[in-house]
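We begin with a single chain expressed as structure tokens, specifically the form predicted alone.
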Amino acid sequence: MKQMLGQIFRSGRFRLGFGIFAAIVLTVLIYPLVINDPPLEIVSRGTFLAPGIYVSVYDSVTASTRYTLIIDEAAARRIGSRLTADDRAAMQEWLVGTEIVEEGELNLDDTAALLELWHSSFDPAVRIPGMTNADRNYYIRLTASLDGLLATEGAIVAAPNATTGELEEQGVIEQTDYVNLSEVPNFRVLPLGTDNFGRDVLTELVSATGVSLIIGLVAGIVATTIGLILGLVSGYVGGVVDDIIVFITNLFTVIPSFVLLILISFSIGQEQRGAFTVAVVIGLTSWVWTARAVRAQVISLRNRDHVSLSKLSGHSIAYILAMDILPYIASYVVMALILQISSGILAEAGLSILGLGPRTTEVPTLGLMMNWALIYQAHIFGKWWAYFPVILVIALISFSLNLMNTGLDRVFNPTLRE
């Protein structure tokens, strides 16, 4: 055992696809440890917040000390935060389409020069040709937006006053006030952002790829037991029973499993579809070809000596199975489990896109999560971080397993070894 192991982790590809495999199920493992919030939690209101540090504004404007920095830059990256170059070409197209400057005769660069124009000359009762509602609704927002943009004078905050109901100054935040991060007693850091829902992405894809990898080992046990027990037996007995599970096995070629799948899933129902119920579907439905491979294997087995030998002194079939052949395939079998748990994951994936997935209220899957980002556009919208992780967990887990049972083949096959 000890120098199997030791041929098996010779293979360059074996060890990559285990440590990649490895690392995403420490990560599935360790990140509960040290961020225990539950994964469908809600915390935002608003939808697909983009990856960042998100700080309370009221706590970083009265519980903080401030510090006060002189940055060049600040006052450049603040305009340039709320006066991007697509809002200067939109206050462009509509000051020459009323024709109020020239094409070519504004500098957009001068933002003094450009902002005291727009204040001075935009109507919104003005139309430009081709304009709609929603391009009146921008320059609306725009405009409102740009209130104070150029101010050097700091922001005062003010509170009402508990007898008069009266604001009263409570004192200013000059612009070059700022804060340290450490010292803000409520942040919220979301690496990947929020989904769809305001959920923290980062926790539900660590917990989704946790269910999935269940998914996937359940489904893959069912498929490969199930094709291990027929090949075994259909390959060694022979026969009327041979005939009877190849016809079988020929029926489920005939039809896609993914499209049995399918109707199997729509015929139990959301409310009955739980990930472990969707895990023995997969499993169900892709044994197949475990089956054809291991009565293969078993045909060139059946005849050698030792089996012969083993039929001679009276044991049985189950023990000869178990004892004279299985051991002979072993191999093959944790390949085909291997094969078996990297579809099932990707089988998974498929159904809940369609929306016959688990049920979406329990648990998130990697799945689940691209049926989510795909309803609410977030390919459309540039919301990337709501889907490619997913893409990218799910490539990385059908790549490393891939790897391994490479490696596992080249270990046992001798005629692939380099």
Contents of the next structure:
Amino acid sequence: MKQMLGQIFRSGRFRLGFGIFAAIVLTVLIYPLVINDPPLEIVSRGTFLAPGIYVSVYDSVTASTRYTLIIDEAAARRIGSRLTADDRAAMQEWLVGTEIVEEGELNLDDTAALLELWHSSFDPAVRIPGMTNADRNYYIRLTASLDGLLATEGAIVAAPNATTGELEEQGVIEQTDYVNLSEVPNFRVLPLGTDNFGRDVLTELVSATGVSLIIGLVAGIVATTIGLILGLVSGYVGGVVDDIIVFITNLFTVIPSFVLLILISFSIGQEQRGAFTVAVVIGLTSWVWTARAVRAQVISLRNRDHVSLSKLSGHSIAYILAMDILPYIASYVVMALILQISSGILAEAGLSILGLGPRTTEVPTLGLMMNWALIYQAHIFGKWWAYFPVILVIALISFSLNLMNTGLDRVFNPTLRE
Amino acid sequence: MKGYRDYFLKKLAWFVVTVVVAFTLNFILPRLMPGDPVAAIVARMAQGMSNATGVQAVYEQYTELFATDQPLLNQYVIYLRNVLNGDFGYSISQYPRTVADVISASIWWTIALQFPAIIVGWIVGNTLGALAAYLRKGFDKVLLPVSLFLSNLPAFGMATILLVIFAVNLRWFPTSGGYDYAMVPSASWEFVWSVIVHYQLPFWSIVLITIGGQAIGMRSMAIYELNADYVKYARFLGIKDSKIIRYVFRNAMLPQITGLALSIGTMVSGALVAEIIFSYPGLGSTTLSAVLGGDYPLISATTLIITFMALIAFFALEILYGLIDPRIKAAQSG
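Could you please show the structure of the form predicted in complex with its partner chain, as a counterpart to the form predicted alone just displayed?
After this comes the whole thing, all chains and molecules, with the earlier chain placed first.
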């Protein structure tokens, strides 16, 4: 056993696949210990917040200590974030279009001059040819956002007086004021932003990966068990039993299992469809390949001497199958199980995209996350964090399992070694 | 010709059996489930639709179509008769269209998309795999990891990535649909062009996925054949390399055809999900809208049609296999 494991781990592919897979499983196990937010908790209003660190504005303003940092580029960066290169180009387009300036006459980097010219000449009523209403609204919004862009004085914080209700100045926030993030009590890191419901995508993704792995495992175990039993019985017993099982197996090879899956999942109904049920149904429709392969292997084994000897000794069929045949095909069964896990995860994803995944109230799955992202058109609106990590995780799981499988194949089938 | 005729008849009989079983499963599975949708839909028909005459019409039609008041065997016979007449009843979600109408509007999109895509992917994949096996070295080093990656990417993942890159970011192609929304299907050049432009992304996403799996299969098959005894023997005899390779690839090709036949169901399923990503007006999108609309008659008919399509493709490939497999030819003369 130890020697075999050593041999397996000498295969580079297996090591790589195992490494990726172990990393995924460890993340799923360890992440909730560190950050144990409920995965389906809605943490934000509004949809698809971009990845980043969200700092409480109120807490920053009212922070006990403010520090003064002298950073030369601070002002330039502040202006740059509110007046981007695209905005400048759009302003030039308007100024040229209205023939206020000639093409090439304008220095877009001179912010002060550009702003001065803009404020003195921009008129929302003027239309240039080819300008749409959306463009006009954009210019109006831009103009409003530019107010106070070049101001150097601080912002005033005011609070209403408790008796008179009038605003009273509480303090001034200088442009050079900073707070230390560790002194701000409320901030939230959203490494992958939020999804369409305003949930933390990373927490959801980790939880979904765990659920999907379990779905794959349950589906794989169900499929492998059925396939193994049918294959063993069919290959060893032979005769009419074999004919019947081969007939059934051939039938289900040809009839697309995914279509049966659609039909069954739809018929079960949304209410009955928990993650576990979906996993079992996937398992029930995907045992065919295991059964075929196990049968072929058993047929090549059943006339070996040790099997005949066992038969002569009067052992029961179950005993012979378990003790004399199963050990020889165990490696194959493990490999089949690995592939079943990966295809089970893919089947769940496909079903969920069709709206036939597990019911949505309890746990997220990778397929459901993909389904939500697609329904809310994250891919059209460029919200990559809602769908790309999901595709990546599915591809990584499938890739790592397949690598492990080919690695094992090399070890157990010496003919494949190069 | 006797050998081939026997082969053909055997495959035909098998085709008929699979069709019957697929049909029976399509009938019996939903009725065995705890939430029997047939009974459930008839029972809750009154609340399901807003159109009062529609409710009445569908209810009557439905009771008649599925004969829910009769024993299972009678239901089966009635269902069989209706399906043979092409009568699948009204669609619940798209009333007053009939199910047959909805399906006949979408099936050609699916056929025109998937079959060329799978065939092109198969040919390109096999050529690349064979080249990798023969050339080895640099080409193989690049092709194998790329194919492994491609074949592990789910079809919907590939579709989404292509969509984001080429339709959303580069804007080379439209993001969804089978033709421009503003157009009415007609025989004009503009419409044909619109269809062609919308066709590209769904087509290539299926082709790329197919290439991945096929190239890997062909590569290992061809490596195996290249090391076979007959190749060594032929080399000893001094037969030219180009001639040997033709033998090798013909032999490696046969299992690939069987492989295609056996995986056609999986491929079609993956492609159906990819269709949904592009809102392509085929059977995949029809299935999605049927699921969302709780439209049992439409689901039942769509799954039946998809199964039949897969069975026909399988049958056609088996026949093709019989035509080119030398062992069946040998049986003809012997």
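For clarity, every value in this text was computed on a predicted model and none was experimentally measured. Numbering follows the first chain given and starts at 1. Take the two forms, find the largest set of C-alpha atoms that superpose within 1.5 Å, and that set is the rigid core.
Undergrad: Could you tell me whether the Cα atom of I70 shifts by at least 2 Å between the two forms after core superposition?
TA: The answer is yes; the displacement is at least 2 Å.
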